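First, one chain by itself: the form predicted alone, in structure tokens.
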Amino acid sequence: MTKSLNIIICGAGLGGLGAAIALVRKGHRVIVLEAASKLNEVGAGIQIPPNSTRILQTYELEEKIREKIVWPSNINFRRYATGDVIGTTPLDPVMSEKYGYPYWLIHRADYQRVLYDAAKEAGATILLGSPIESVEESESGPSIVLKDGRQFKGDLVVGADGIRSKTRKTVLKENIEAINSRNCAYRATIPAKVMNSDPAIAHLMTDINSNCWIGHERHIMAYPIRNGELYNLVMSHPGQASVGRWNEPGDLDEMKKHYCNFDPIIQRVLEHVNSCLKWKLAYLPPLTKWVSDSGRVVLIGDAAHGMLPYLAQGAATSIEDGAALAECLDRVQDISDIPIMLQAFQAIRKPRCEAIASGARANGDIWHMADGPEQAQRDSEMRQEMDHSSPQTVLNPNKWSDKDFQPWLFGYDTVKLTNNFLDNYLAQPLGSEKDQLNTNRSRIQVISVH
């Protein structure tokens, strides 16, 4: 029989938010411990693949969210200078189609609410105004010490707070930081009515699709949110910002001359915008570890895996991770089996990870050429892929489209492969074996059950 545990999460952001779902439905007690005193998610637009639209459902989160969303049609993407269409990726119904589960956009705002509530009325406890001072770990279980000087006690504690993660220094015992890339981002939404006044760009509001700009260092990626009240801004470019930080003001001149030489109608659209934020583009190298050395602290999301957004695959691993989480714990029978369970988490989810923050970073080189040859041999062979004249031997550059990568990456089914895997490690004989799994032999066992 499986045992209640009391699990603190330290986060409520996606992941954490996520994780509090997925952990309440299985019986458990969780608090989550928040430093913001209120739901101000600042951003954008986000996108949710189908890899955790599959999640959301079995969480029976569709009805609510089908309220804020849009399906896009394709991801298109276009060469920066003209906009002409190099390359593309169907979404809808063809994500459907293929892997059971569509393609949509968001608000950020939007899908933090809907996790938000969804957690409350499953039963969890969500503390705002809670900023966690430390973390630290006894004999008789982990603990959290707010800023505030409450503590908090449980059998478990879950850091899903972000790339600037506290818990992770308990985890790891040393501080490792982010690393900056060489890009920050502006982030923008324009309303759709200003969008329909002017005839030149009104046409993106009804062509449900997201477009991505591509260009030397630089990109632009829009689409409608919000029931297609708003349209999405977020333009990658070399610059410096605070890391972690999400409401840096942008200065709009500055944002116009990165795009200067952009096709007209980007251009057009960014005359429309009155205010920007801007935030720096930074991710973690390779954790050695997730989980603590008494077993009892865990890392998920961007606390352990931080990546870059040129796969639009953060907040979706992120609810990964909540999903695999709660399985792993849905075997726990005593106290003494969360680190064996921990362990088995992080052999199921590190590798999957780190393959796709690795797969991120190469996209956003791929999308960031300068012009040339190589820019050029891209173009022309995301061009053969759309109009299906790409040999079988040629690697589609445009990973979204690719036979092998997409459906590893959308095709994911996290309940269904965490279980297989878990059934096979605990059909080990318990010892150093079990203790020691490692992340090649895990990677092959998940993607060889996919």
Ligand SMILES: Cc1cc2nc3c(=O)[nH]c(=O)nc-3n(C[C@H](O)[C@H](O)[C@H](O)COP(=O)(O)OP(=O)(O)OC[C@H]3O[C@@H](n4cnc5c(N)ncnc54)[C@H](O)[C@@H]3O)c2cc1C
The other form holds:
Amino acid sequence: MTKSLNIIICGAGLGGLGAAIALVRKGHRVIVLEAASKLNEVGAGIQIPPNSTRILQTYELEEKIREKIVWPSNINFRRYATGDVIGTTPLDPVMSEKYGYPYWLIHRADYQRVLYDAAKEAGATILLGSPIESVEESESGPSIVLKDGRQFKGDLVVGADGIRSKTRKTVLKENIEAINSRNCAYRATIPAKVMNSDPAIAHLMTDINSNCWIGHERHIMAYPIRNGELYNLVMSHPGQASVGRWNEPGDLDEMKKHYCNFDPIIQRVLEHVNSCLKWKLAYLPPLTKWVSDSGRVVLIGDAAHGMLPYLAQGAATSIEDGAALAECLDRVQDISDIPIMLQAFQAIRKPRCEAIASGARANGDIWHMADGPEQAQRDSEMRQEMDHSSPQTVLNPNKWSDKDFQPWLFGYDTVKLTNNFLDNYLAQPLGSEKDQLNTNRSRIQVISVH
Ligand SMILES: Cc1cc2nc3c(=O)[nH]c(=O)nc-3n(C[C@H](O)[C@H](O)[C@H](O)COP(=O)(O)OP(=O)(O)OC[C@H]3O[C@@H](n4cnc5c(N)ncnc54)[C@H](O)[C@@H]3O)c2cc1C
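Form predicted alone done; form predicted in complex with the ligand now:
Now the complete complex, all chains and molecules, led by this one.
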């Protein structure tokens, strides 16, 4: 029988809250400790691709999320200067038809609120205003010390504390900092009534698509969110800002200057922006491990695999992490099983997340090419995807639409594949990997017949 565990999650971001829902639904007792004293209302749009809508639907969140989301028909990739479409990835209804689950757009604050309410409703305890000072390990298990001196002890600790994670130091025993990319992102929203009152751009609110204008070192991804109440803009450009803050203000004149040679339509949209936030785009190098030496502290989400947003997968993979972790811990029958099940979690999640992170970096390079022969070749290869009369033969340089990468990315069934993996992993004869873990042969055999 599965053992019900006392689990402490550090961080109530999208990853921590997703994990809380998954773990409580499996019967564990979960406390989430969050530094912020209230949920962050800032931020902007987030895309929720089918690999995560699949999971959200198993949490029965579709009804709750429905009034907050937008269902885009396509992502249109456009030449930055003219707005000409050079590639289209069909989303609705194609994603549901191909992968069984839709592609949604949402405001980050709405997403966090839905997950927060669902985690609480399911039975998680969420303590806001609880900044973690340190994560400690002893023979009797891991514990947390908050800045105000309060202490919490659990059977395991899940570090979902973002790209500047404190938990990561406990796991790795050294400070691994995020690597700054050259780029920052401005994020802004415009009310629908402002968009609708300008005939030059009102169509962007009725023709529901994501549009991505791609140019040298810059792009603008734009789409409606909050059931069409807001138009959202994410604008990547070379620049400086602090890592891990969602609320650093950006300079409007500087922002407009970055895009002064862009399509007049999107420049017209930018004229309506009254304020924007600026966010440094950073990523983590592949970590040596996600699980501490004691096997009782594990990293998930941006704390484990913070990635660039050029595949819109950071939150999606964090949601996958929570679902996969819950499946792994479902095989725990005794507290002494936790380390091997966390090793299994790492073994299945790390390669996938690192491959996605590397795909996201590559996609950034592809989108941000300078004008020239290489860019012309890219555009011609991307245009092929728009010819739906014949099957795609050339690999699409834009990974979002590539015929091999896309099904692997969006068609991923976390729960099923984690369980398939666990069945094989635990049934293997004792090999070097498990011997190194000094795990107990009889325990593995007991788990493997679970
Ligand atoms: C411009 C941009 C666009 C993006 N677009 C998309 C997209 O379209 N789709 C997508 O899937 N992803 C997207 N992402 C990525 C996504 O936002 C992140 O991957 C995701 O939010 C990570 O969630 P997380 O819970 O792991 O970390 P975070 O959201 O960073 O949450 C960490 C939480 O831990 C808390 N915390 C930190 N330290 C402590 C401490 N010491 N004590 C207690 N609490 C602590 C923080 O306050 C925070 O609430 C985008 C990112 C950027 C920058």
